[in-house]
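The form predicted on its own is given below as one chain in structure tokens.
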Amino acid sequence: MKIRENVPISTLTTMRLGGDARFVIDIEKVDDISEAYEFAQDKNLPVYVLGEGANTIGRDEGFTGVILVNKLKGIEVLSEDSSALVIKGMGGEIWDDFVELACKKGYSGIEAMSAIPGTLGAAPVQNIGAYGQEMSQTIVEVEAFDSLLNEIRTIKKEEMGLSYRKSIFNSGKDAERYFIVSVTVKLERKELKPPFYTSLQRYIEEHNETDFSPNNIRKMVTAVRAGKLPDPKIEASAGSFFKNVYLSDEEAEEAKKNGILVWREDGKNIVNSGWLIEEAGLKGKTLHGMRVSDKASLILINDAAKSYADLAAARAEIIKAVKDKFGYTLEQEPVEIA
């Protein structure tokens, strides 16, 4: 187990901001996990678990604890028949590689989440979702190291408290308790049916697509995302920066009367945060070195920001502009290392 000292968090996260982490340990074997937690406990230091750092923000003051980077690898098919596939992957696997394997086998459930950056272990933490699919729809269980009990235990879907971008792994009293070792999902042999979300539906119509197999949905989603979302390896970004706004039925009716675009999904009324930012006149604007993407306004790109303070100033201006125009208070989606 290799322990690194005074590592810039900016080198571990795709937004490329943040001061030094006191210690960083790459977890490459399951046995490393308990040893790493023991190291942190001996020094009375907090622990933060990180994957690819694609949805994580570092602060200027750094982190006076131990960052554990999940590098556990391996994918295993637990069962497969003509109707379903149950597949297990280790937490350090790249999420999109996991999706690709499932799609090539022809099973549906995660194909619309293709090209989301990050690791498999991070997927249930944030309950990731895109184009109508969400992790909560397919996840069966995770194996996780419980730092309170000092053991690996199985946590079923029903115990995870999954909701919009939330789980027990990032919210509540147990948010820092677990290190996700593996994730198991169950997928079905079927095809998604149109109509799809606006940008995907537009692509389908423009290209006269009629093949809605998992592999082709993956191909189309990847193309759509590439056309509007920055590659974090090229442009510093943390992906979708603001959460969408959820409204009650009464609030949604009032919003529609005021010309606000509201869509309904699974009985919920949703306003796209990117639409709000664009309508507030911020599309393509650069604020304190942070650029609001001109392709997808919910994306912030770090063009020249040197510090978390720059990001915080840009965030505050965007939130104020949307609040002043629409009355909604946007919430940040990426988590912060603290």
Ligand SMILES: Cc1cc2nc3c(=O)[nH]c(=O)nc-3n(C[C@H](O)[C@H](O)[C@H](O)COP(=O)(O)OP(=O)(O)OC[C@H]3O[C@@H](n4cnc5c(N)ncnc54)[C@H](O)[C@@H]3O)c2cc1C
Second form
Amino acid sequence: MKIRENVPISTLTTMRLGGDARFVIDIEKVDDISEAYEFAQDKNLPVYVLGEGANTIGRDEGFTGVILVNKLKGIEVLSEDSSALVIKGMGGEIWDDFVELACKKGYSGIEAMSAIPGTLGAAPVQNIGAYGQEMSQTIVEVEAFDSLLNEIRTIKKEEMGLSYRKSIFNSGKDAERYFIVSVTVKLERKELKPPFYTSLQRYIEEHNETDFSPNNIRKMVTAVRAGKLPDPKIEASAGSFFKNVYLSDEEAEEAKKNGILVWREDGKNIVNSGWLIEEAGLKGKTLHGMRVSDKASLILINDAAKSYADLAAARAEIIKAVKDKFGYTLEQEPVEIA
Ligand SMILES: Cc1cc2nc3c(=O)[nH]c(=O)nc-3n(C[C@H](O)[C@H](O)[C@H](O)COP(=O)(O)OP(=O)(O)OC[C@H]3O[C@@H](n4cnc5c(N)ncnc54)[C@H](O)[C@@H]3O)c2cc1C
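So that was the form predicted on its own. Now I'd like the form predicted together with the named molecule, please.
Time for the whole complex; same chain goes first.
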């Protein structure tokens, strides 16, 4: 087990901000996990688990504890027949590689989540989702190292408390208790049917696409995303910076009367925070070195922010502008290492 010292968090996260982490340990085999927690416990230091850092932001003061970077690799087909595929991947696998493999095999359930940056192990943490699919629809179970009991246990989907950008892994009393070792999903052999999400549907119509196989949906989603979302290798961001706003039925009626766009999904009323930011006049604006993307206003791109303090100042201005105009307080989506 290799232990690195004083590693800038900016080099471990796609927003590329943050001071030094005292210790960083790459987890390359399952046995490294207990050893790494032991190392931290011996020194009485907190642990933070990281994948690709695509949804995580470092602060200027850094982190005085131990960051474990999940590099566990391997994908295994547990069962496959004419109707379903059950497939398990180690948490350090790149999410999009996992999606690609499932799509190539012709099974459906995660193809609309193609090209989401990050690791497989992080996918259940905030119940990733895109274009109408989310992790909760296909996940079966995870194997996770329980840092309280010092053992690996299986956690079934029903125990994960998955909802919009939430799970037991990031919320409530058990947040940060587990290191997700592997993830198992069950996919089906079926084709999605139109109509699709607006931007995907638009692409389908513009390109006269009629093939809705998982592989082709993957291809189309990847193309749509490439047209509007920053590539973390080129532009620093953490994806959607704010969560969408969820309203009660009463609030939704009120909002509609005030000209706010509210859409309904799975019985819930949702306002797109990107739309709110755009309507507040911030689309394409640069604040303290952070640019509000002109293609997707929910995304903040770090063009020239020198520090987390710059990001915090930009965030405060955006939250205030939306609050002043609409009365909603936007909530940040990426987590911060603390
Ligand atoms: C350009 C861009 C586009 C994006 N688009 C989307 C999108 O469409 N939909 C979407 O849902 N998200 C999106 N995201 C956010 C991000 O891709 C996801 O949240 C992804 O799951 C992060 O993976 P990661 O490995 O980088 O996680 P990290 O940022 O490393 O970690 C995220 C959280 O998970 C925890 N964690 C990570 N690995 C483990 C583990 N093995 N065990 C326990 N906890 C763990 C961390 O402690 C942290 O709380 C986007 C991000 C970017 C930069």
